[in-house]
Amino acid sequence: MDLYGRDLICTQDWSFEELMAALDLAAKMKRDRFNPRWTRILEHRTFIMFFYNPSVRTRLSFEAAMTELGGHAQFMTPSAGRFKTQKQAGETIEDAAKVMARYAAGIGIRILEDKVPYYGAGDEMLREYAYWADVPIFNMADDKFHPMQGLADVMGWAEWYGEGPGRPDYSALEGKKFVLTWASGALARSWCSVQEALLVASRFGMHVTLAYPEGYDLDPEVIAQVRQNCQERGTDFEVVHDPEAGYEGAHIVYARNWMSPNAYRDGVFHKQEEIEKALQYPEWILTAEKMARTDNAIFTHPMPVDRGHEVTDEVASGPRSAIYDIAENRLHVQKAVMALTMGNL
């Protein structure tokens, strides 16, 4: 499957084959992590890393990575530059972007919801790199979107319901309860993560329970495909408002805050607000009582965890939580994914 210059900005934007060939793949990798095989794949190639939000296991990942597939990561914030913006003059994205595209083999950007003046202004800017630029753009997580989280998870979830580490089972997924469920917190979140996991579940043939106070709903449109995909699947979708509804029966149980729909007034993120609300909904914590209610279900969670506030530690350290093995499979995937749309594989 050739998928040389492809961008990818999230993982609905692949189809299914496409997935799986980059999911194969990172199995591979990481079951013979070091082979000399991988480690010429982008020998003497640079992939810039543009990060407008920092992120400890993004920027480590993609550095490993690179390094792994015996290329370089470069790294650059908009202070290193002159950028054009709603409120100053600098360099368009279309120069910017064609400029990069002649110093490096893939682009990865990384802008959350404060670095915005409205959601959906991360993607856009995305795909406006994406049209301009020759090499591949990866999304490092945006304010819709977090592709490369969504396929890490979705493939240490088939490793937990397969052989273990490096010997997932995709099929193994079909049928299985997907619970996501918002949780209180004080970090206010995008809703990249969660909107790419619902996607990724509902694509791999899981029931999907989605949980969460009135008031927090998440994109209508990214709700839509994922009714689309549960449909396709023929498996079942339903929302929930009660912290206590939908864990039976589950067997994967994903738990994390985001912010909500009136995060955004007059091109501002009142994160400090936002804060202040979901912190009233102490309910809406993980517990080992609620877990006890699932199909012995796994914890799993893209990071950092805010502990005592999405979840209990007895849960996210326990013995089914599956945070670090995702953790490491964010390496993986990435390298499959750069492998495949860089190195011509």
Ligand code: CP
The other form holds:
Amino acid sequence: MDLYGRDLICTQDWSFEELMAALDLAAKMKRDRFNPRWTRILEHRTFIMFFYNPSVRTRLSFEAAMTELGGHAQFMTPSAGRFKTQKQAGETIEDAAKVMARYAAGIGIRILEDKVPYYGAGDEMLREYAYWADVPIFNMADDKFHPMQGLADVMGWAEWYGEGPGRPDYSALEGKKFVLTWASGALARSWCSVQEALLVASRFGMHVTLAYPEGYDLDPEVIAQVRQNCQERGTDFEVVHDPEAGYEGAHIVYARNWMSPNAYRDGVFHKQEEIEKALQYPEWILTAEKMARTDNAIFTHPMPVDRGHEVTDEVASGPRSAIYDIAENRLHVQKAVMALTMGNL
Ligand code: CP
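Since we've got the form predicted alone here, give me the form predicted in complex with this ligand too.
Complete assembly follows, chain above in first position.
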């Protein structure tokens, strides 16, 4: 499998076999983390991390990944430069991408929420960087997709239904019921993590139930892709609008807040309005009572968790919570993707 030079902006851009190549390598790297086979793959190489928005897991796991592969990660924010925007003159994406590619073996970019003027603008920007840069561009979360999170999620689910940490069984996910539910919350989340999770769950052969209050539709093009993925795998896709519905028989429950489609208007992200609206739905919280109706489901969330709004502490810190394993997997999947795309492994 030759993945050298490939970008990763959405998992759907890669074939199932390509995703499995990265996931299989990630599991090997997790089982044998500091083996010399891995620790010099990116020796003397630099990875540029360009963050428009804050991050804990993504920044730390990419930095750690580069350290463990023998290279170095450089952190940059837009305030470091003079970049052209809709409102101000400055350096174009073509120039920025071509120059960064002269220094680095790969570039990661995060841009979402209040840093984009309309839904999809962040993903468009990533794809423009990918067009101009002749090194891999990685999506570190844009306004549509979060591919490294999706890979870490599915690896974690397959570990929980497989043989434990570093021993995922992806075939064990086939036919399992995945429930993704909107949740109340005070963070006005973008759609990237939940849309990526729907894409991977459907591609890995799970039945998908999507639950949300009326008015919180996700991107119709992404949902059409999820439906198509389910059709191709012969699984069910259903949408419900009741906070109590969908839990029966579930194996994996993902509860997370997301913004409504009205969040972007007039070139502005209406964050406070979204938060006030979401907090009017306190019944959309994942509780132990709801989890008790599942088939002993695991709880999954990309973090940071908005405890008390999205999910109770009892569930988030409970014995079936996979959140820390999945957060750890960010490191392993990113190491694997960088080794394959930047290191010609
Ligand atoms: N899950 C995730 O991307 O976390 P951060 O926002 O902290 O990077």
